[in-house]
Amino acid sequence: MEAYEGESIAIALYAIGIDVFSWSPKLGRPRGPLCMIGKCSSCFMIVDGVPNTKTCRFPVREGLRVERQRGRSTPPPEPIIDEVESLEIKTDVLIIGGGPAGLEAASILSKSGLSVVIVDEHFKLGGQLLKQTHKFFGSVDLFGGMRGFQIAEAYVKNLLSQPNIRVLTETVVYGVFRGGVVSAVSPGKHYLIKPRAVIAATGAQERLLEFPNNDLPGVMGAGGAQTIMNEYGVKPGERALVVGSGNVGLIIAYQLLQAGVRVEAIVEILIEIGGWFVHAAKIRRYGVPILTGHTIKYVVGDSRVEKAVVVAVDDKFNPIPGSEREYNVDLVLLAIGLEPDTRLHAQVGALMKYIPELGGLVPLRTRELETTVRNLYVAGDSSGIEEATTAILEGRIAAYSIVSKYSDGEKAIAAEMELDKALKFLWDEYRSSPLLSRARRGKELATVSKEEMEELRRKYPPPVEFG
């Protein structure tokens, strides 16, 4: 077959209309693209003899076998690589995702004059910013009239020009151990990297919704529809209906509208609208139903969607019989929140504390977003759901507060100075608005004062530190 170069292999097959990669272990169901970032298991295939390969974060190159994996798939007898290189790497920062969090903190990090190792599983920088068309709000200096995908174009030209960074894409950390050593792996290469400070961008993962079928190829996270859609430019389906009216999901089925597919309606379970009104307004232009008080009560379908069957539902969200509306589509997305991916903070020892209002688990960190674990910092979704630009004045914070601490003079004093800017900006300004009121109160729920940071690191002493 033939594919494009930059594409990974889950989306040429997508492209040409391949959309069962696998089937499950136990009951041998088809399993297709769900997240495309990286966060599942959907798109396992064996690449070269190698199973359990995620072809979304693969990329294609001439003379790949990539073969369907049935079930669990065994180890091929010989080793596909007969020396893996080992390499150890000390730097003052090590940045863990390369999302609008992770380029802001490397970029400010590659003007103080610190070595930068920044780390992403993707073959390609840039995370969530480069599945997003849309034109960012606010001022230039947050790339206000620019859209996603040019963000990460910027923050990626700058930083490859950066002769103290360091940059190690397709490269996957899988833990840390004592002395504060970090562990990666790449193919053929594995690395030891022993840094002064780590942040953890690590982002989020889409949640899933329980209902029959809902393991069908054709169900995906609207995020994942994102990557085929925006980034790819492969349409993800012909008709499609959308679970979930925030933001995420309004902004989904206008870019679905655009691309050419039929929405057949938005269906939220609660009865007010989530998002904005300014994105409902232009689904409602086009004449899409947004159905409140509606949830998807299953799918039907023999190895992909065929039919989505939804449903009115009670005060107490129990479905009422007799309101079902079948639809004919061939594509459900999910764009039900998100969800922190903190697997890391928590296997580092960081303390960690479950907020509704961020999405799930998170670090518990101080203004400066150090959490309990000494100079291990998070930044962007990993610290809590809320949207790129908030990512971007995280992953700033981070970096100006690494740079206060580990550099001397002017410099560390202008960095102070940027500092109280940004947490002043952040804080009073940008988080006042009504609309963020509920990350704001999950985001003062996470964060601890300098004082009773150091008490709690004496109560629970993390095993590792940084430093």
The other form holds:
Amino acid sequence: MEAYEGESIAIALYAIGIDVFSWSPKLGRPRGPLCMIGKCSSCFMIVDGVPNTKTCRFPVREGLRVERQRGRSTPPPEPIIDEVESLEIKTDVLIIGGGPAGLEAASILSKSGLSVVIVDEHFKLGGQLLKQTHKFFGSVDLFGGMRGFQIAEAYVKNLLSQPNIRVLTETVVYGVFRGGVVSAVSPGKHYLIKPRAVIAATGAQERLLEFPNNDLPGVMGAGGAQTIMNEYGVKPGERALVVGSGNVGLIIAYQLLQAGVRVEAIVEILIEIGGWFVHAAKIRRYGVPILTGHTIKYVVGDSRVEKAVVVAVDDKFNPIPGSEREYNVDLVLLAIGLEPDTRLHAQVGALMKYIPELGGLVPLRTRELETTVRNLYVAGDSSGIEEATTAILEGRIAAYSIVSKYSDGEKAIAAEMELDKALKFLWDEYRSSPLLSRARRGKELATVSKEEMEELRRKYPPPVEFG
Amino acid sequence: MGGEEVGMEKATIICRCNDVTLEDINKAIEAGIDDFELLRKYLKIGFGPCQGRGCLLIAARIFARRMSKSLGDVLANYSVRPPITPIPAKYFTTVNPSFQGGKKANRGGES
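Can I have the other form now, the form predicted in complex with its partner chain, not the form predicted on its own?
The complete assembly is shown below, putting the previous chain first.
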């Protein structure tokens, strides 16, 4: 088959109408793409004989052999003999994740004279900026007026001109080991990285929902559909139902309409629309109903969603019998929020806390974003769900905190001033907006003073530290 | 349970990687499993290639609701071990165990 250069295998297959990528391990249920950003396991296929290959992270090339996986994967019949190159890297700073937080940190650190390695699992940098086609609000300093993917392009262009930075794409960190050694792999290469500081800006995954047949191909995260449509220009389906009326749900509905997808309805379990009025009004003008006090009951379909049934709920969220409505859709997009991806922070041994306002388990941290693991920083959505502008600001704060520690004289003083400026702006101006009060409260709950941090480190000594 | 129809629980997937259904969770709770970490280990929730990125919160929420516990309490003992993402086994064959203070593994013979 044909595909475009720069596409992932998953996109190339989706674009020609392949719905089923595998049949599930125990129950043999059909599965198709879900998250499209390497967080889930639903796009796994056998690629050149290797099972469990994340096809959303694998760029197409001439001659690849791609097969559907059926049930539990088995080792290939013939042994695959290929060389692995083992590489050891010492660096001042390792940045894990090339989204807005990681890119901002990289651009500051690479200019500071410190050596920097930035890794990202995708084959290009940018993280979720790549699917953000809308213009950012705010000042020029924070890319006001630019679109997300343009911001990613600007960062990458800037980074490539810096001498102190090593960019490792298609590289995934799988663990941190004794002595603060970070292990990562990319095709054919195994890295042992010994950094003096780490910024783990590992992003987020979409929250899923339990309802019958919730794993049918066509049930997808709203962000997954955004990747398909905004990053790669592929139409994600013909008729859609959106679950969740927060800003993500409203914006994805608008983008679907622009892409020529019919949006049958948006359902919202609460009695009020979650997102901003400006976005909801836009959707209403297109005649898309927003059903508040409704939830999804189940979906049915053979190898892809064919029908979705929604139902009204009472004030205790119990379904009201007889209130069901059916929609013939091939796409059900879940826009019910994100969860920080903090597997790495937890594995290293950072002290974690469940904070509902931030979407899940997050590491406790100082205002400078250092966790209980010395010199392990958290930034962006993995520090608690907000959005790209706060991710940029957090990347900036972590970076200047590291520069102020690892430089001397005027450089350290200048970094401290920048750190102070970024902290003041983030807490006293940006997050003072009433629209961000929930996230602000969450971040306050996750932040401890320097004294409290030392106390936590004494009480719960982490197994490793960097430095 | 919130008006869910019996039989539909079989088709409600909580952990995609290991095909754990809502029915499996309900049965395990009825069988007396009263600790979330035990439930996870019993059903292998979050032990597949995605390492709980899709299922952890859903499973924890269902469990918390059934046991009348808070999500914070349910998740208090959650721990993560490497590898945090699936890696082909071939990569482990080349690692130099002496890099940066890592203890040299005793391989019991020549390698």
